[in-house]
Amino acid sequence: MPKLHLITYGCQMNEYDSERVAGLLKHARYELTESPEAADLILLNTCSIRERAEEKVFSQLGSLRRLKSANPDLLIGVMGCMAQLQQGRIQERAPFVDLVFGSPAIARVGELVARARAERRPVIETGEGPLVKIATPPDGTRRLKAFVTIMEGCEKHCTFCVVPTTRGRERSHPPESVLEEIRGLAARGCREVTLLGQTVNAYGRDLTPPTDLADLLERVNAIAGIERIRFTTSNPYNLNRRLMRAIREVPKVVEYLHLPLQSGSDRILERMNRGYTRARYLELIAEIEETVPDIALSTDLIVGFPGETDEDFQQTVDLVERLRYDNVFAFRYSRRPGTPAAEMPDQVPDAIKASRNTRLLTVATRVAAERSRALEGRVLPILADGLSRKNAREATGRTRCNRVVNFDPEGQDLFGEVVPVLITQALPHSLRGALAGREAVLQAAGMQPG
């Protein structure tokens, strides 16, 4: 049996769409290896948001070409944003390439890999296609959580991204479909689902009829064995008050959201042409925190946006301090070619944005660091999805709002268990606990959130 070795870059589509493919590929009789030395095909699953994880992949390129060389058998492929972005550096830089093919092509992709193999020369796919739902799953091994795509692409044109480029307009998959789905994650043990698109809370308003995400978590909800519900990525200008009392009002929704802000500058967030304004993205905080008092927070932020002053990068500083984020993803600017912010002017030194990278964490870390610390006493329901990495002794899961728990089960199997543990220890990337009595059973089961 063909051996497959995949490498995945980037965000958590781009992991849903590995396990797609391997899926798909193991129709074709492909068996998933480790091993780059023993794969048959290698394929690469890029991303092109920042210029960093473009030279990773031609320094993984670079790597494999003496697998290459050493087996001229040997199918190499690259797929995903960075194929749809720069198909053509990829086989000016790395010819010995046999494959290149955009998200789109996803679903064909045992298709391109007989042709790349039968017709012995580059095979490139990069134009847009249907929409397909693939729900094929990699293998049949239990998985306690999932990735399901609900809707690709994106139409909010930001001037830093590439999405719109690499992904296409934003197209909703059928309710039906997603369902379907999950009722098969759900029936081979999933536990919890991670509902995805690149602006997640515009779901359903190209579909006929339209339909929004709130409806859609009220019917996963239903699904018998889903214990919990979440979805990125969130837009603010597509959030609304049917989706915070979704989040409040449906039980296996977590209380928790993930709502990038890229800056705190309403100058730079102009430039960014990003539709909402600091005064707005305030608004909403406010009603999210009203509407769910419990609810965690985490965001993105741009450092060194160009224009970006000193001025501007302390307003961003000012709304970490202010809104108490649990979690802050922090990033350096990086140019993307084609894109608007590319060509403006007043780009901002690699060694400023270094700086203001760091001094951003330091706060988002202790105001993290403090959040985490407001859990130490309370009874939490826990998932418990394995061991710990560094006490195998341990169990670990997570809270309902994603925070890492590591307890002692007193000897008990609890992997895919849902049980009460009480927090007795914030440390900097994870919290220790101790399974709680029978009496704390019952303050658990109401979903103290967590």
Contents of the next structure:
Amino acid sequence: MPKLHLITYGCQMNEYDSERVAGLLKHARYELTESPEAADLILLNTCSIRERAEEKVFSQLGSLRRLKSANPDLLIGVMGCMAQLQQGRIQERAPFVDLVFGSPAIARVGELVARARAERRPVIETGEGPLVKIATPPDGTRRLKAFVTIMEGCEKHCTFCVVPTTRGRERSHPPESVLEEIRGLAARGCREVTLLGQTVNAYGRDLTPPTDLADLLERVNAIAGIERIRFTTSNPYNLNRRLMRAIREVPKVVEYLHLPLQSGSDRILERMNRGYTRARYLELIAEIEETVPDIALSTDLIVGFPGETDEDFQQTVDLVERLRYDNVFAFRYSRRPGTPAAEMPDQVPDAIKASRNTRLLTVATRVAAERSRALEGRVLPILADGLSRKNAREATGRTRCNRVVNFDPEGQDLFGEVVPVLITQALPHSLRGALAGREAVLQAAGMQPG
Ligand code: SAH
Ligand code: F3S
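What's the form predicted in complex with S-adenosyl-L-homocysteine like, now that we've got the form predicted on its own?
Let's see the whole complex now, leading with the same chain.
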């Protein structure tokens, strides 16, 4: 059997796409291998969100060239966002690449690989294609958690972002195909799904008849075997009360919301074309906290956007302090080709970006540690998902707010079960806990979110 080696960069959507590619190529008799040296086909699933992500791919391609010289039959392909955005540069800097295709062409990967093999010249496929839901999982092993893409593309035009260019128009998958995929996952032992979309809370408005995320969450909730439902990424612009209520009322939906703020300064938000103000974002947070007490929040922030002054930046830090995020993903602004922000005159020097990034992370780490400590003494339902990395006799799992908890499984195999755990200690990157007794089971059944 020919062998496939897959290298995935970037977001959860890329991880999902890579799994589909592995599944589709399995039909073409390709078997996955961990070793690039043993492979007949190497595919790089790439990310364009920041320049650094692209540089990693070019340097990886540089080292793969050696394999190609040793084995002329080896096919090398680049897929995903860079394929869409940088096809010219890929051909220039890595002319030995045999296949370049964007995410719309994934469904035809088998045919594209066959063509690249037969034609012996580069096959480039970066046009728009029909919307196809590929539900083929890569292998038969039990997977406790899975991503499920429910919509493709993005039509917002944040001035810093390449996603609308690389992933095309916003298109939702019909609920029936999403539900069928999740039923299949549940039948193979999956317990937790994360529904993916660039603006996941705008789901369904393009469908006939239109539907929405709240409705989909309810329908996923009805699937036996699934214990937890997550979704990402929500956009503040589209966040409404119906979804907030669904987070509270649909039992399997966790009390966790990733809501990218990007900046705490109105001046910068406007230049980013985010479509909300600081006050509007605060209003949304107040509303969600009132609807879902105990909600855990996380966010994405960009430091050093063109024109960002120290005062603008301070307003971002201020919101991290105030909103007490469980988790903050901070990024230094990266100039992306073809985006309006890349052309803005007042670019911020790298050194300033770096120092703001450090300052921001210091505050974010402190706030997250405080949030962790507040969980000490509580009994939380934990989805046990394996053994601790540091100590193989210890079980590990996650709270509904997605924190890692290590605990003694008392000799039981708890993999895939939701068990009540008393949180005994908050450490910098994880929590310690102890299996809790029967009363605690009842208490946790009240599903105190955590
Ligand atoms: N759809 C999501 C964002 C996807 S990109 C949303 O609506 O927010 C993930 C994150 O990468 C973004 O939230 C942003 O914080 C960051 N990002 C995007 N473009 C960037 C750029 N040019 N430079 C730095 N960070 C960027
Ligand atoms: Fe990018 Fe903004 Fe869409 S960050 S993915 S253009 S919502």
